[in-house]
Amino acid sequence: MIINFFMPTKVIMSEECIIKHADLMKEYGKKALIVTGANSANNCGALSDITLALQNQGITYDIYDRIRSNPSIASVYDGAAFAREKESEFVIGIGGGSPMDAAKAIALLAVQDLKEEELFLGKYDNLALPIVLIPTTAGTGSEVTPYSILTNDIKQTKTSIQAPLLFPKIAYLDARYTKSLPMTVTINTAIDALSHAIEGMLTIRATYVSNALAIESIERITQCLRSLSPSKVNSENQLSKDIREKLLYGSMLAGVVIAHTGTTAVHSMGYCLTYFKNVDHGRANGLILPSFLRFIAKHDIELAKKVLSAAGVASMDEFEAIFLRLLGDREQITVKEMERFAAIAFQAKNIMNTKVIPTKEDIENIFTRSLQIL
């Protein structure tokens, strides 16, 4: 048995956690820089909580509020800057999966002098800024990852940073932050998170180690969904604490998993709705889940029961049933796209990663069965 296990982020989980816990921090300088969007922060409570717990510590901060959905190379270029400007010494991640990948691209950019087209080639110096991440919705698993994803505009796609200097050094989980979430964002995030589970089992680097925790992970995440419901517009105080917890906990579970595992076609594919169609990440990863299991089913009937037992679903049609009931009409693309996606999709490096590589027909085929063709 081989067993390759490396997490260094420390992992604090409770109910004002960052108050409780706010002296971990000072190990890492006297001057933070607060990355985040304009708004969800500061409206779940995060942000006054962290600025309060950096108070008292007697640590100063700025604030770097200008990251979107889905952030370009542009804006992490420009925090880094910002960070630089400030003289920041250590950088705090607050959000979902976009804030949080950039905070940790800012990290690494505001100490190294790399030009965009070097940014990608994994070519970096041993050296960033410490990250301290705070996640407000239950999803990425960012927070537990050595990876930042941002948006290529010239590969036409997402593409990921990738170095052990950007596993977080903190990762502050109180679930309290996900409470307002709408309930469609709650959807959509928590089958981003079931996709990294099942993925990290799916691939050629998954061990005994990561699929114990994907197995946790969708089983945790497997037993919420059956409370989500998109016909609830806001899911604020109708999901209980319990669910809320699960669902967190259930995130970064999944986070561990990718971490060690990588992703799968599935995020490739994924990728190619969210560029082109401004297709929410979880919800595109959730339209290619169920087919690209199917798919694996053929080859290796083995492997997807066992991602269908960690469901608690006897089989493929309940499995799919429970996407078709959390997202819905599937969206339409034509022809002509369903080629280009596929072909866009096929030059991704987590192709290879997948226990059963598809071919670019297979892509075609799988996009084929998840969406509305026209």
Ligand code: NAP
The other form holds:
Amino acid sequence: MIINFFMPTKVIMSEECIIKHADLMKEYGKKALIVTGANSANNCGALSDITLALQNQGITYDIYDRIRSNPSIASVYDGAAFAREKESEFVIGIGGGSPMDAAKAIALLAVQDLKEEELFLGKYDNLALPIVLIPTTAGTGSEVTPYSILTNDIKQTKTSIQAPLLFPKIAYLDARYTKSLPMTVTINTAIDALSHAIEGMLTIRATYVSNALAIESIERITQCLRSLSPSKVNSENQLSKDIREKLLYGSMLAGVVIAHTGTTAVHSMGYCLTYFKNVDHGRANGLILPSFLRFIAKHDIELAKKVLSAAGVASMDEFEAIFLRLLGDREQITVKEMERFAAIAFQAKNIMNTKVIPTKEDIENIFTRSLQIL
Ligand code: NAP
Ligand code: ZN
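Target state, the form predicted in complex with the named molecule; input state, the form predicted alone:
Full complex below, order starting with the chain above.
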């Protein structure tokens, strides 16, 4: 048996965990940079908790709130310049995957002079500002991964900076912050987390440990999916504390899974839908995942059955029905677009990471089955 497991992030999950465990941040410096999106960090209560916690510890802070969904390369260079100007000693990212990923890149670029063409090459000095992350969506697991995923206009897709030095020092998980999530974001992010756990099982890098975490994550998340419904306008007061906590826990576990395994063709294909058609990240994965699992089942039925069993369903049809109910009408693309997306997705690193490696034709077939082709 070979085990190779590395998870250096201190994960603390409880109500009011930031206030209760604020002293942990003291060792990272006296001046923090808080990185957020436009509104949600403030609206969900996380920003006021962290600023109070920092004040209690005698730590001063500046706020950089210019990160938008699917963060651009320009925005993280801008954030890093801000961090240098303010002489920030550590970075706190609050939000969904977008501000958390941006916080990681800012922590790297604040102390390393990397040109844009060097950003994704993986050749970094062992230096970044310490990173503290606070998820306000239950989906990406970025709070426990060494990845920062940015929109890459040169490659016309999303690409990741990957380095162990991007593992956050601390992840504070307080499910109260997910209370304000609109139902659509709750659904899309839950599906993203589910996709991470399932894809982790389908990679060549899956291990006993990653599979154990993946199965626990899939079980927890699929139990919660039954309570989600796109017809509910807002999840506030409709999702119980128990469900919000399970989703956040399942999402964190799935993050630990992909920190070890990486993702598969599902994410590569999803990135095309996000880049070219502006489809939300989690939704994009959810559109692709059922057909991708059918493809796996054709070649490795035992592997697909393990996933179905963890998801608590008896058949591929039952699995797909979960996604049909939650995602509604599928996006339309032309044949030409589909061929272009398949060509781009086929170039991605994670294609080779899959236990059953799809051909370009397989990818075209999966796109065709997953979307409405005009
Ligand atoms: P997001 O882009 O971070 O946020 C989506 C929307 O949700 C934003 O409008 C945001 O508002 C809002 N929001 C966030 N928290 C909220 C809350 N508690 N209440 C109300 N609204 C809230 O979405 P995401 O799905 O979490 O992250 C997607 C990104 O993560 C993608 O770029 C993806 O590539 C990346 N990702 C990274 C990893 C990794 O390992 N690093 C893994 C998977 C995905 P504000 O703009 O106001 O904050
Ligand atoms: Zn994802």
